[in-house]
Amino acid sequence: MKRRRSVARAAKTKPGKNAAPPKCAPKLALGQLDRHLGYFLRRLQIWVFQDFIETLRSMKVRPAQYSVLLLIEANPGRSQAVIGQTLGIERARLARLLHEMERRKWVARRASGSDARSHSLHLTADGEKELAKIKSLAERHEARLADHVGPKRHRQLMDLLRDFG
């Protein structure tokens, strides 16, 4: 019971250092929603994404962009199709994300040597430099999340969620 309240409280709390519940928000009964894992996962996702976006506002990076950058860093030269499949990002949306990152000179798309229809992805020198700053901010975000739920429960939650990842 205590764990459920904590997740629900986290989902209802505005992200950031001075997190506070919304003002004048009426407390409604959740009915059957109180038994739906998907509802609480979505509420938690919203809370986590809001904190991430606020923490990385200065870099103008969204969660999907960050994920793409990390995968390219960990897998240089892989195709954009494989990156998109791994992250579950549809082709058109990934193409728009990559176009924006190319415009910012963070990512280079190169024709694949094995398939002329495919592009391999690489971080540029600027991309590597900016990603280091982004990762530093993202670490602050992750530390805040771990602090909010407690180290032990954070590890447990990560272990549970990795089973689905």
Given for the second form:
Protein chains: 2
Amino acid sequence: MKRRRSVARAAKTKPGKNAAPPKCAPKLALGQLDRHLGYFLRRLQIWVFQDFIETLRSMKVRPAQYSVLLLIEANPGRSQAVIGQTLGIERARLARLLHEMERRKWVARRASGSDARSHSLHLTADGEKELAKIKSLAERHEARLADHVGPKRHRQLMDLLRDFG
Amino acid sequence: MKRRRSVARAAKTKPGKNAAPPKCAPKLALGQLDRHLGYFLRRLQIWVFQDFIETLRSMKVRPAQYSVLLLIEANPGRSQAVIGQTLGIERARLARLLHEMERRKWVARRASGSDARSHSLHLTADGEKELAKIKSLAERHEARLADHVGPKRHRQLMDLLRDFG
DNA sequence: TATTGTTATACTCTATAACTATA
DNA sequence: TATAGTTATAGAGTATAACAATA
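Having displayed the form predicted alone, please output the structure of the form predicted in complex with a further copy of the same chain.
What follows is the whole complex; the chain from before opens it.
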């Protein structure tokens, strides 16, 4: 043993794959984990995020960005505070997120008429055009998800989760 | 406006609350978000993690650590590779996670008899004692979760999510 | 005094690369 | 050559603190 303190210093020799290989599942006992809804929720959530990110890689859009774009589209002119509260995104984080989307010319922050402190958020023409493409990829992702869990289970989960909260 | 470049430099005056206030929900239109299972999955997942972390704050145990402890308890002697694959935790991250748990004297890494490269993982007596406390707190969290979504929905979600995968 | 948006910092988590010891 | 475990680093995401402008 003794494998510590002897490390890489940006030597760069070969690519070297390190990602978790598919392999056969080892099938361990889950113990108490089997009684935690959060565990199963999280397993599926990981799958969803990975598939979403993979499916939308060409557009370089992450789940949080996508949700912000959709919310601005459905509620143009609202403030950052309201968008952030609805999605549960910290206003500090949302500020940086929007800065990036402004840089990409997808979103415009205009002065609010009623309150000089707040910005009113809008999609640009470019943003709307790009969002159309993004939405079609997101639909492809959703179809894959329905296929992954089974169409019936997909519908049941949607019903259960949507009409609470 | 013009609120950029004029910033804090560890001035430290007052605590100042910055966290998202509860407030009344602004009730925005969700648009296409309403058709994405991942969105609702994530909303609930965020609630679960926050409640779990809060409930187990006194033990300083996070969800990933908890899942590793349970899996070692249910499968003593297995290797890091197998534990990590089962939980979907990168081996790099698991190594640091276990380093921390070893420091706390909850987990012991022993040499494997069959393969000198791998470690076999076990709970220490201390680890088992602490895990008992942790599990009782985790049960309290699970009860709160059942209360949050409703006992019936909790059971339905568990059934749907458990028997797939 | 409180709120909106901003920047900064620290920590967790994920992903990847590179290294060692061993197979 | 491949695998198990380690360390390092970079990027998201979360949480918190502090600030300027405004209410």
